[in-house]
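So this first bit is one chain, no partners, the form predicted on its own, shown in structure tokens.
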Amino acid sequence: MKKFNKLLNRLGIARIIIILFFIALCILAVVIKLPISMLLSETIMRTGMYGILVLAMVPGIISGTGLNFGIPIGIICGLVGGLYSIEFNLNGFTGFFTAVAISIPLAAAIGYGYGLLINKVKGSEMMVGTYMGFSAVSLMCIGWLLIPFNSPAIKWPIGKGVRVTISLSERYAKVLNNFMNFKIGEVEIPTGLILFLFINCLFMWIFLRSKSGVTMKAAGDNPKFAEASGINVDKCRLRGIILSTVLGAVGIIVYAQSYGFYQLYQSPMMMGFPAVASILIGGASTNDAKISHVLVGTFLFQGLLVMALPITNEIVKEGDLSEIVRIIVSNGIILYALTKAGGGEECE
């Protein structure tokens, strides 16, 4: 009984309800004879697809800057790197890793400036981060019209500027998904995609146990004590923001290759909210986050979305409720997650 109460306190009632709801959806999918193997395959694929964007929340939380709602800044850097890989007419793994290589230094430089601003607004990081993310997306709507891309796959055939949606089907669409993929029964495992996520998680795990990672966590846990111990708290916070921005840039390239398209202009605006919801559902708070929170939270969040929509359409055959259910489920989960943004025992 004590162990059960300890587990209940650790997970929180709301999180246990979400887990039980996901299990119930899986059972219901089997009962109404939906292709459960296809739904599980989609859930696993979407976990790898979104995972690095969720991982980008960890450095900010650990360093004490909280949930990085300004992740669209990093996403824009990733999109720029991705477009230049197409501009250079690169395909396959060459195109994918070139996009990553271009986006990382760009995101590090932009993240440095963003981090300096965040250090000036201590106590209001999430509010200012949200404003900066939205502002960056809006400002870049002008940038997409002015950057001189020449590839016919990128620019509009008439006039200036780049397309809203840019296909990767002839470039590196699903290059990670299809790498060494295999099936367990009827469930498809996108080996390359999951492996790339695990490699990034491993690097983050190693970094958090390095001297820089330990000092960054100390600065985030107790800034005054860390400063009294000779730790440069602002430098640690800056390091966390840079890492978060870089992971956001890499994450959107992984997302796009799995999705098959780059989406520009207003598309990155709200991408930070599902990432925030995922890591909080996984068990993180605004001052503590682990790799396990990323993996569990992403799987639960994406699994609920994948399972809920076809089940609803199967039960209610008149009309198409999929979009309504998607909004209710996704926004409902985000609303729950954001109510936990203040941290607390439930999220520990």
Second form
Amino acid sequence: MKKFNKLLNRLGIARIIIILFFIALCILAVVIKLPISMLLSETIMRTGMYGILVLAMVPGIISGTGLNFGIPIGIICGLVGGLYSIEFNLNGFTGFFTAVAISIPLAAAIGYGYGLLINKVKGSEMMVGTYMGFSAVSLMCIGWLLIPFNSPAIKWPIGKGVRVTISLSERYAKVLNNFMNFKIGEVEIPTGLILFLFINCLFMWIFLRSKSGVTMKAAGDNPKFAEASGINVDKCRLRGIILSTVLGAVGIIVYAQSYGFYQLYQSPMMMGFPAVASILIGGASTNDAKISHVLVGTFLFQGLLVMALPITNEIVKEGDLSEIVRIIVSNGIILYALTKAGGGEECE
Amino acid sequence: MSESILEMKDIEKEYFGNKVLKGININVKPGEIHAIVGENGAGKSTLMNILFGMPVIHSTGGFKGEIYFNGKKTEIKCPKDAMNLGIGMVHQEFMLLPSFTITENIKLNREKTKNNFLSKIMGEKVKTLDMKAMGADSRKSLDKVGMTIDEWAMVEGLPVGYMQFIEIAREIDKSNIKLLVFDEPTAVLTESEAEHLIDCMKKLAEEGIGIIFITHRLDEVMMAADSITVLRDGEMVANKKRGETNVVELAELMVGRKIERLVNKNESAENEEQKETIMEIKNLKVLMPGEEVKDVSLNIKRGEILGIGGLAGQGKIGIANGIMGLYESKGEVLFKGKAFKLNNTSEALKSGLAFVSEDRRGVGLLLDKSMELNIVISSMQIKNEYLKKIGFFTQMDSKNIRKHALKMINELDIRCRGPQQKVRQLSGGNQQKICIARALTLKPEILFVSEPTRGIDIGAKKLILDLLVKLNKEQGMTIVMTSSELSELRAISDRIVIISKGKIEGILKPDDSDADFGLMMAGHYHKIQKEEL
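Having gone through the form predicted on its own, I am curious about the other one (the form predicted in complex with the partner chain); can you provide its structure?
Every chain and every other molecule in the complex is listed next, the one we just looked at coming first.
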């Protein structure tokens, strides 16, 4: 019982509910005879697809700016990089890495500006970030109409501006997924995709153990302490935001190559929320996050989605109930974590 | 002899096994001004918290002793009980709403109301405010305290002196007021305002209200009080009538205690004059809110333990914080003969200073991180120690960090489960040792320590002080210790600087007389013994 209580404390009630819900879904899936292997391949694939966007939350949390709800800003930078790779008519890995290479400096520059803003609104980073993300997406809707692209794959055939969705199927759709992929029984493992995520996680892990990583942790944990140790807190926060924005940019390119499309205009608007929910499910709080939280959280969250969809469709035939369940779960988790962030100090 | 309005008998109070009040007896008659004097931490606020039934008292196990009000034994369970009995309080920090008018502030929650058509249906809560009556009441109270200001003026933007009087007006507006507590009311007032306040207190006393006057300023006590109680370390050391005593005696009573020197006298007295000056501070000004340093010039000598003492809010804490660049400061500082850059923490740490903050949990520690990280992080940042270089990356040198942490745990006798334990889980004394360990990891030439024993139990206090003495003796480290507790300053320092009103009141030796310390702390030294300085 003691052990159980300890576990309960460590995981938190909400997380336990999620895990139980997940297990229940798995059992249900077996009971109603859904193809488990297919569901599992789908889950693994989506974990790799979303992983880097979730990883982008880590530097923000560590540097003390909380969950980076402004991640759509990074996503837009990634999309711009992606479009240029198509504009240059590049295919395969060259295309993919060119997209990444273009988006990184762009995201770093934009992230710097965003970081300056965040440093001016200490204490309400998350709310300002949310609206900053929304406005950036809306502003970019005009941007997509004005940026001069010439490639027929990007442009509308008639009139001005960029298409709403741009297919990658003839360029670099699934280049990572199909790199060295193999099957264990019926379960498909997208080796390249998972490898790419792990490499990014490894870099993040190394960074967090470097001098700048450690000072960032200190600045995030206790800014006053950091000041007294001669650490420039604003600089650390700036670094965290830049890193987060850059990862957001890379993340959307990885996402798009797996999904097969770049989605422009309004679609980046809500992309931040699944990422936030994932890392929170994984066990992170608004001021502490680990790489393991990213991996566990993304797997659980995507697993829930993948399972819940066909199961609810099987049980309740009419309507889009599975989507509703998903939204309740993901937004509920965000809500839970944010309320805990406010009340945590009282519990001391 | 008239009946007492308030009698507190044998009041005892413990906080977590730490006795803070040891049998206090207080007796206030109607129309009497009763002064309570004592250093910070002597137990004055705890005593008042008991009188008002503050939750902090009851949530920590209540108190022992009896309270008689108007001759009847009473139990005061919450501040509302106290209010109903007719006990009022004039707070040290103003409890006023700035965007309300004076009248609204005075009548807040005791508003006069009249009926309107809604209140007949929906009851008391929606009655209209009777502004006219409220204004008239406020006018009467304001006149009583001698304020000519318009009762409809906004509180925001009024001079601090006015706010104090509005507080008083609010208390005496309560029709049943019988006892009024003034908690250091003159701390923020100018001298003429303070005199006005004392006149006002006397006027109120004439009307038969009993007054408890808590203060540090001894000359005001002599001016105003009919009887005086002196508290020291939770004990009542004296109860005098006015005229029986004088400022010097009060100062002595306030401070006096047996001092246990931890350092051998002969050693500490060795040719002080010959010691080399390591840091020269000229006209230092520090803008630290609540602890402002106005003009301090001071020489710190190599290898000494310099104590900085004084009452809270006088600026003693600002000195170390200012030099370390945590608060904006101006002035000239020479460190080892070279000009020292102010307002730059990282430079200060690099040049060989280290600081243990008075705000241990707020500034001193990363509470949710491991002990070992807490110990090495500053030197990692400042000196690039405990890092390995691998290609472009720097990496934490876990092996070295562990080794150093274990060494510190051993040397400073930190009680913990291991170097990876989170700092939050340690006791106050051990947390303080970690702060010191971090400072030592920087291998400083001067170690600034502020309030090293605040919030630590008595056993651990001595360990910390012993540790400082050991560092000083064995490694010749220069230590500048700021503390509110005179006894600990006198126990280990070679010289003690007393700060009052942001300036140096004087420099004393640890074995100087209690009266000198007391007078300096109260800021009266110059007034009384000018020629001696």
